[in-house]
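Next up is one chain by itself, shown in structure tokens, the form predicted on its own.
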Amino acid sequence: MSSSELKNDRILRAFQRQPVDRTPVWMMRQAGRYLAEYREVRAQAGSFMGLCRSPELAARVTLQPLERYELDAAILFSDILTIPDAMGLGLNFVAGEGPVFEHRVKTAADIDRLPQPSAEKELRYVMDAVAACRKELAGQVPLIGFTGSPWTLATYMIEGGSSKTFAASKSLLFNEPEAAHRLMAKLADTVADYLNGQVEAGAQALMIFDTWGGALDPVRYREFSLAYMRRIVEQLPREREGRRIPVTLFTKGGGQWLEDIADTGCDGVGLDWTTSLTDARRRIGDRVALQGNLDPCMLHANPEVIRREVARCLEEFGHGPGHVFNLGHGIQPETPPENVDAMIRALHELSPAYHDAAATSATS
């Protein structure tokens, strides 16, 4: 499909800070457990990774939110831990615990033994899912591909799963920085190949989730997280099908490093709910687009409160292009689906006032 067949390109325009008729919206984890139809397909797949590894089923759940809501993008249904899994660490999802790896990365020798899986071989199922999504979308909206950041992936590989303190991961940075750099470099180059493969398969925008970057001190954040996201950005294709491929970086808890994040060469910076859109736009909004930043818990409020918070977010950013509306983190499984509809309806009603009515834009 050529780029001219894309029916709604608002989000691609917004990432380039070009005029749009209203603020585009998508949600982190918009395909997932808060939807009953997702839970049905998940049961059919038999397991979470079974769902991820089935291109047909992954495409089905990717498109489910678009059947309910007037969103401006689809994001591939997958998981950030596909790369560590393909490195042979034995990923399992345990009820009540989340992701658990059978094998942990404990030593420098473990790091040096790690293979670098290929997008075209070990991770082919993800590329097939991207292609299937793109085919099913038929130009309705753009498709976002994604990955975890090297630091975030490393925390799961070292800790063996989720962590509150990241003690083992941080100890590696403190005690064996050279080994840590080898791990981050190996992950960064694998992630770059992975994202390039997604673009080749049809992804039209890219997202890097640095979920645990905010757990680092400023020195280690810049050295072990940000530097390797920059390394990834430098390896990515920036145009395909006659359009720029925007790349957004999201560091949860990273509001203090906005200028540094914007300097990586990315097109968009994701904000969590602890960072003001007004402050972020003042600091970096003339250089990159801003994505965010509604608190996901706000979607448990009543529709009047949700509408008021949508209005507040729009007022914080102000007039003009460059704002992609989103949550400040992933949508929560307990979120009432009707509240998502209330948020999107409020955005559609209120956001045109912040844009030039004569702006050239794709139709909805």
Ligand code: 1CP
The other form holds:
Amino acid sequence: MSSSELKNDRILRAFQRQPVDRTPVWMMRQAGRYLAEYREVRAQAGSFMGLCRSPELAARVTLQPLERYELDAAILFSDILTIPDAMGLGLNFVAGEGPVFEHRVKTAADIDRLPQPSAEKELRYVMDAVAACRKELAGQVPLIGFTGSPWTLATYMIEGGSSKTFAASKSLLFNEPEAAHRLMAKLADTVADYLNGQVEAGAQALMIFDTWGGALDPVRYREFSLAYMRRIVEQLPREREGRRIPVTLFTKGGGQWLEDIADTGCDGVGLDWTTSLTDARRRIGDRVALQGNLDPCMLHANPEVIRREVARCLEEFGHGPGHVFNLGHGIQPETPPENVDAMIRALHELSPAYHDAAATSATS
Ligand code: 1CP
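Show the same protein again, this time as the form predicted together with the ligand rather than the form predicted on its own.
All chains and molecules follow, beginning with the one already shown.
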């Protein structure tokens, strides 16, 4: 199916800062443990990676949030850690502990030995999941493909899993910057191939999660995270099926670097809740779309508070196109699903006032 047959293209229009009838919305981690129907399919798959490796089950959970809520995009169900896994590090998800790798990257020699997995071979299963999602969506909304940033992937590869201090990964940057550059370059080129593969398989928008970029000091952020996200953006296809493929960069905690992020050539910048949309729009809103930024904890508040905060978010961005509503980080597993309803209802009621009534878009 060509994307011109999309029934709802609000989000693609918003990423290009074109007029829309209301502010489009999707949620980071919108398919996941807060949904009972997700937990059921996850149990059926046996393991998290089993779920990611089954195109049929991955497509099923990708569509689950769209069955409950009027969202304007789907995001491929997969994980950023598929790449380190395909580099031979052996990924496992241990209950209560999160991701754990069998092997860690410890030395420069380990870095030079790492293979570069390809979208065509080792990561073929992700491309098959993209194609299955696109088929199941049947043009309902666009499909977002994604990856982690080189720095964020490197933290997991060096620490062997999640970390609070990033002591080992930061030590590599400080003590062995040349080896660190070789690792980031290898990851950047692997990620670029991976995203190109996702677009070929049917992804209509792309997102790079730099979840741990904000843990770096400004010098190291520019040198080891931002520079390699730019290297990826430079290698991406910008158009397919006659439409632009927008790419969004999200550095959590990156509010002080918005101008540099916007300068990479991306179409959208993701914001967490510590940056005001007004401030971000003033600084970079003439160049890129802004995505965000409700605190995911707000979804534990009562529906009246949620409505008031959605109103505040819309008012902060202000009138006109270029805003993609989202949370400021992933939805939490303990979130009551009915509170998501309250958020989306408020957005649908309140956001048309921020757009010109005459806005045209293919909408369902
Ligand atoms: O057992 C389970 O069900 C595991 C929970 C889970 C889920 C639902 C993990 C393990 N990954 C996912 C899916 C996932 N991960 C998606 C799916 C699409 C969607 O949004 O609906 C996406 C986009 C990701 C991306 C991801 N994985 C990020 C970047 C975004 C972010 O939240 O910052 C990161 C850092 C990961 C690593 C990861 N995978 C899983 C967990 C629990 C974690 C985080 C570990 C940590 O905090 O260090």
